[in-house]
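Next up is one chain by itself, shown in structure tokens, the form predicted alone.
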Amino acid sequence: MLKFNYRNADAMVVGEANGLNIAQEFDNYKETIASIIADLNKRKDKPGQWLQWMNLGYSEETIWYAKEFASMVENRFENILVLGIGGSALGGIAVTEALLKPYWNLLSAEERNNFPRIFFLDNIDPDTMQGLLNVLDLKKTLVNVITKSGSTAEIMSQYMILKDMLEKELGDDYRKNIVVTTDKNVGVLKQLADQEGYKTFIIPDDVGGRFSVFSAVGLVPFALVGIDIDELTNGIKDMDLALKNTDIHENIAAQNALIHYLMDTQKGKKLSVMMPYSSRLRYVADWYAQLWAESLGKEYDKNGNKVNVGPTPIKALGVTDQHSQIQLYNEGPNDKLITFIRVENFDTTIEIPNIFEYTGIGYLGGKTINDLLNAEADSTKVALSDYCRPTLTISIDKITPYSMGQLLYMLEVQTAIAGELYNIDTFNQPGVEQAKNYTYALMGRSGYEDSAQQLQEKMASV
């Protein structure tokens, strides 16, 4: 299992301004917390809850069908091109940075074991897009169209785009190279996959783009490269029952949320650092910071009160951003909750030769790369909590699928949690689809007329 320490966040190491009595707070929050737990699992089998992706890890339905399609397609293509943008792309990069072999894309294909290389597209940069296109060989290509709605403007343009490329490439045969998830009932996509008979994949009623990791959104990517699923699934189901533990001190997501909470509204911590020991999981930050802004950034709690909540989550990674941001974390303003993820067990230990003794290196000499970064997490630990800055440690045994699964699920439940510390809505984001509509009005779909003249004035005002 993970192992938490929140040891540097107490006020016994930081001081009464700007760490907790943790042990107070579990016991002030004792009921709370057992009642937050016992209701999100009571509430999960009901439609219109959004918390279908708390049964995820027990979808053997899914994983079966995406190992099938992984198999059916074995060895047929050198390339799996992914379109999709936000919770359709960013836990997928996360998990294949994770466990792919680093710099997986570079290998050959006997080095990869005859798995394809995977791309995610998860942008509309223009030249970043055309660099991408002119580089694969789209007839050993195949496109994976991720959108739950079916409409999303940024991944409906790609596929347009793809699918005229690949038409004239394969003709009639371009349809065995794309793939689709999307929702099992409505949206254009869904209408196009059925009207092209694409291979389709389903993502739940009540699962959100970012809590959908572990449907066929990252199930499907991740089996086409040879990622064990099973393991991945095995590591969320026992975390799940883990988590089910309405005990504060015997769960970690609720400790995890209850804390954050405390110090954003009790401390000024209002910034929430995710900075990962390992650049296999550098990608996690960034998965997180999607989870924690879209979830907990909201203008109104469930009682129509305006509130303006949400701490700001920020992504950073040991050691490189001790170089470029310890400083200000350490003299800078005090509005920061630090969360390392450290990595106890790395694949490939490499030693550093004794081969300047007598110079002021020389010290470096016999010991090892892993002895370093090590050397260098718990020094930056020790050192912020010198200047009174607390911090959370997330420590993983190795990097296996079965730890992410354990890893990315945690956290959801986390967000969760805190969501209802901060009685607001988890699971919407309005925020998100006023730009969309003003996208959709600004291009001319048809039905924002009066918006897109709206805008077109607001903009010529400012």
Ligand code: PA5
Contents of the next structure:
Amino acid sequence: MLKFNYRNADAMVVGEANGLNIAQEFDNYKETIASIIADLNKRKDKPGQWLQWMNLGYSEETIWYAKEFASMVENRFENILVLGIGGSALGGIAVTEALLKPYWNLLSAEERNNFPRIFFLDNIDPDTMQGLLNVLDLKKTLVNVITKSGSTAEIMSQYMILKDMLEKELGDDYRKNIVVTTDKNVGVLKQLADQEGYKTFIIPDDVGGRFSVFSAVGLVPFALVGIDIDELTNGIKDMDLALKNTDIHENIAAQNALIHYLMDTQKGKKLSVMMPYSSRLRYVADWYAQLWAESLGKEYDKNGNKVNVGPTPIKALGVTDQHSQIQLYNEGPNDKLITFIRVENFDTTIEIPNIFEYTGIGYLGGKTINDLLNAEADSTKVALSDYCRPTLTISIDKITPYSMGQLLYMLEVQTAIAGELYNIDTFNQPGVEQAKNYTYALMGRSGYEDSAQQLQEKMASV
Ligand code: PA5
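I would like to compare: after the form predicted alone, may I see the structure of the form predicted in complex with the named molecule?
What follows is the whole complex; the chain from before opens it.
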């Protein structure tokens, strides 16, 4: 299991002004938390609650179909190209970066055990898009178009470009190089996929984009590149079982959610930093930033009161950002709660050779890079507490499919519990929809003529 250590967020360590009396707060919120957890588990199967992501670990069917598809196309493709953005890409990027061998796309086919390379096109910068298309042999590329809404302008444009290019290269056979992951009803992509006869995976109802990593959105690309999705889902299921515990003393997602909530609302820690001490986990911080920001950043609470809540997520990387951000974290405004993610055992141990005796560097010889990394993580944590800066630590024994399932699922549940504490709708994103609608209007989509008119007026007046 993951370990969660909150000692350095306690008033005992960082002082009353910046820390919480955590044991006391756990007692104060014991009943509130128990009823939130019981309520989430009670509501999760009800339509319209957007809690179906809590069942994804148990979806034997999706796991089976993802594996079957992967074995059907085995050895046929050199590359997987995922077209997706936001929740349709960030989880995939986080998990593949964590679980595939580092620099996967630079390895030979043999070193990849003949599994394909994987690319995520999660932006529409024309230069990088063209650059990627220049290096991919499209005949040997399987394009996975992922969009829950089936209409996101960025992804549908990418799809149209890729479809056209594939058709020109492959004639009628282009269809074999496209697989679609989308909603069964919403948007045009499902309709198109049916007409064109693409292999299609459905994102279940009531699973929002940022909570969709364990649906076909993630499982299909993971299976295609050889990630053990059975182990991944075992991690999710075991974590789910643990997080059903309504006792806050036994539930790390609830503890983490409550500490974040109280730090924000009582101690002015409006910024929430996630800092993994592992390059392989750096994109977990990206995925989490979206999960936290879109879920908790809300204008209204559930009772319609204007609240404008939500801690601002920040991503950092240990040790790299010790040399860029830590100065600010130690001495700048004391407005942050920092969560370290620590890996106890790396796959590799690298020894530093004993080749110099200079006093300035000789001490490093005979140690390992692993020792250095862990020493830096420990000293940064202690230095922060010397400056009365609260920190939390999540420890993972090893980066494996099982521990990644556990970690991401725990963070999802933590987000849902935090949303209940803020009393907001965790699962909507009106602030994202607004800009999406303006884009449709600007690009001339029919049905958006009024917005286009308003937008032109607003732009003219700036
Ligand atoms: O979490 C969300 O809902 C969003 O970030 C979406 O994932 C993102 O906007 C992409 O949407 P879609 O998957 O519909 O293309």
